[in-house]
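The chain below stands alone and is given in structure tokens; this is the form predicted on its own.
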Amino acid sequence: MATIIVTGATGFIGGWLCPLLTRQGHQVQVLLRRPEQLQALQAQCASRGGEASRLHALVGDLSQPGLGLASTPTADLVYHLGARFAWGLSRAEAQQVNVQGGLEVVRLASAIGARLVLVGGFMLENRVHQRQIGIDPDHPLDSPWARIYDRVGAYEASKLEAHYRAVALANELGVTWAAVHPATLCGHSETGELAAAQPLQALITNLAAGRLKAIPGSAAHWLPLVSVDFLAALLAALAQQPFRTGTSLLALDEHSPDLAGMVAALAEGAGCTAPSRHVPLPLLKVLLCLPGAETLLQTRRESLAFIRSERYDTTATRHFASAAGLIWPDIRQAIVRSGRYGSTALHRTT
């Protein structure tokens, strides 16, 4: 069994990955700014079928040089899930954790001779979008990053920049790396459990409050999804076998419905009525530029970039999942259950 370091263990993905890794028999060190969080993580791990005694704290901070580590740990594998997520971040805020922190993780993996799994996002597989915003996917480090941050917002720009810079450094240092690019997360496929900070929860909140009067985009648009438990299982499978440098898995359920179908499934679970009309994305973007519109509609312009009409090739992921014995859950049922869980969570907090 391996010794594994996980950044971002307190996040939504990490909260499901760590129980799987400990159940496989691995010793898992979770990078924590506040080590007192370990007890809650161990309790969560046990409640999700993991072995809490195999979960340990590694005191550090993605925003600090050298990750703020007091000494060099030992590990065979590093999962880098940690990121600063919020709409409206400044470029400096996003780069400090998402870009510079990612580079520090690569340096750590190199120093200890560990394999590295980078978790990015599905927009890294969308070359059409990247070219539209000014990135040449074949020479990404030469991109006009300042303009890209202004155009798409600091969160998404920093995730793109972080991946490309981390890969370049890993290749330079000879680190064996793989990348997993998740679609937008829906809740657990069986329980619908969804973290409050997830974008899908914001959509459920708007649905339940009656603020979603129209569906963004057209009938051709969708928000690609993956259930958090399937993503965690896909990530955990990488710990069970060797992988070649440059392995890239797009964690995206190709059966995700179009946006209207997704909204209808969420509304079904939440017990409310879904809108049927569409509003063109360019018009919605203009409306959200009006003073106070983002607050009134509880929608950020940055979030609209993830609503796409392009389709994606998931062949490599399907083959990997099949070889690992993973079964894709019914994504529509996962969406319905997410809507139910999300609306119930709203009632608990009001």
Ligand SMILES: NC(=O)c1ccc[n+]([C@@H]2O[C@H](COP(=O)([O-])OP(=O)(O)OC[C@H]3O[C@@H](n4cnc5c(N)ncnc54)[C@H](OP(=O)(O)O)[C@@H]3O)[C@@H](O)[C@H]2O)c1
Second form
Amino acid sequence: MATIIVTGATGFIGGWLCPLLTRQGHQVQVLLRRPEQLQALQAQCASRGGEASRLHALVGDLSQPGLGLASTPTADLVYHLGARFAWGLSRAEAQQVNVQGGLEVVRLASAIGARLVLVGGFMLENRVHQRQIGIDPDHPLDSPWARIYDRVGAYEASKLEAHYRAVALANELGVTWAAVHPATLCGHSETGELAAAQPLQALITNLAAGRLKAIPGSAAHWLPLVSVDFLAALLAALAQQPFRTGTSLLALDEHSPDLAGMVAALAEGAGCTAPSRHVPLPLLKVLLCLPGAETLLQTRRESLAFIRSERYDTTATRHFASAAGLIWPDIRQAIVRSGRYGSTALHRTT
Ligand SMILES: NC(=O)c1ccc[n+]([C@@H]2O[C@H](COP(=O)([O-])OP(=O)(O)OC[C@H]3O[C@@H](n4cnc5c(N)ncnc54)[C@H](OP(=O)(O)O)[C@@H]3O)[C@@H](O)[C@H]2O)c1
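The block above covers the form predicted on its own; next, return the form predicted in complex with the ligand.
Now the complete complex, all chains and molecules, led by this one.
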């Protein structure tokens, strides 16, 4: 059994990954800014079928040099999930945690001889989009990053920059790495459980409040999804086998419906009516530039960047998942359940 470091363990994905890793028998050290979070994390781990006694705190902070670690840990594998994940971040904040923090994690993996699993995002597999915003995926480090941060917002830009810089450093230092690029997270496929800060919850909130009057984009647009439990299982499978450096898995359910279908499934679960009209994305983006519009519509302009029409090649992931014995859940069911869970959670907080 291995010793594994997980950053971002208190987040939505980490909260489902850690129970699986401990159930596989691994000892898991979770990088925590606040070590007092360990007890709650252990309780969550046990309630999700994990082995809580195998979770240990490693006090550290992605924004600190050397991750702020008091001493050098030992581990065979590092999962890097930690990130500042929010709209409206400043470039400095996003770069400090997402880009510099990621580089610190690569240096740690190198120093302790551990394999590394990087968690990026599905836009890293969208070369059309990257070219449109000024990234040449074959020479990404030469990109005009300042302009890209202005154009797509600090979260997305920092995720792109973080991935390319981390991979370059890992290759330079000889770290064996794999990358998993998740689509937007949908709730747990059986319970619909969704964290309050997830983008899909914002959509459910708008839908339930009657603020979503039209579907952004056209019938060709979609927001590809993956259920959090499937993603966690995919990530955990990487701990169970050797992988070649540069392995890249796009964690995206190709059966995700188009945006209208997704909104309809969420509305079905939430027990409300879905809009049927479409609003063109360029028009919506202009509208959201109006003073107060983002607050009024409870929609951030930068969140629209993920709604696109391109399709993705998931062949490598399907092969990997099948070899690992993973079964893709019914994504439409998972969306309906997320809508139900998300709207119930709303009633609990109002
Ligand atoms: N959710 C999605 O739809 C989605 C889609 C594609 C990719 N991703 C990527 O997947 C990863 C995990 O996403 P998630 O949804 O689980 O995120 P999340 O719920 O927002 O959790 C973020 C995690 O990062 C940690 N963190 C933030 N700043 C930190 C710092 N300075 N030092 C140490 N830890 C810090 C947080 O810890 P604290 O408890 O200390 O705040 C938390 O554990 C991220 O890299 C994200 O970009 C997510």
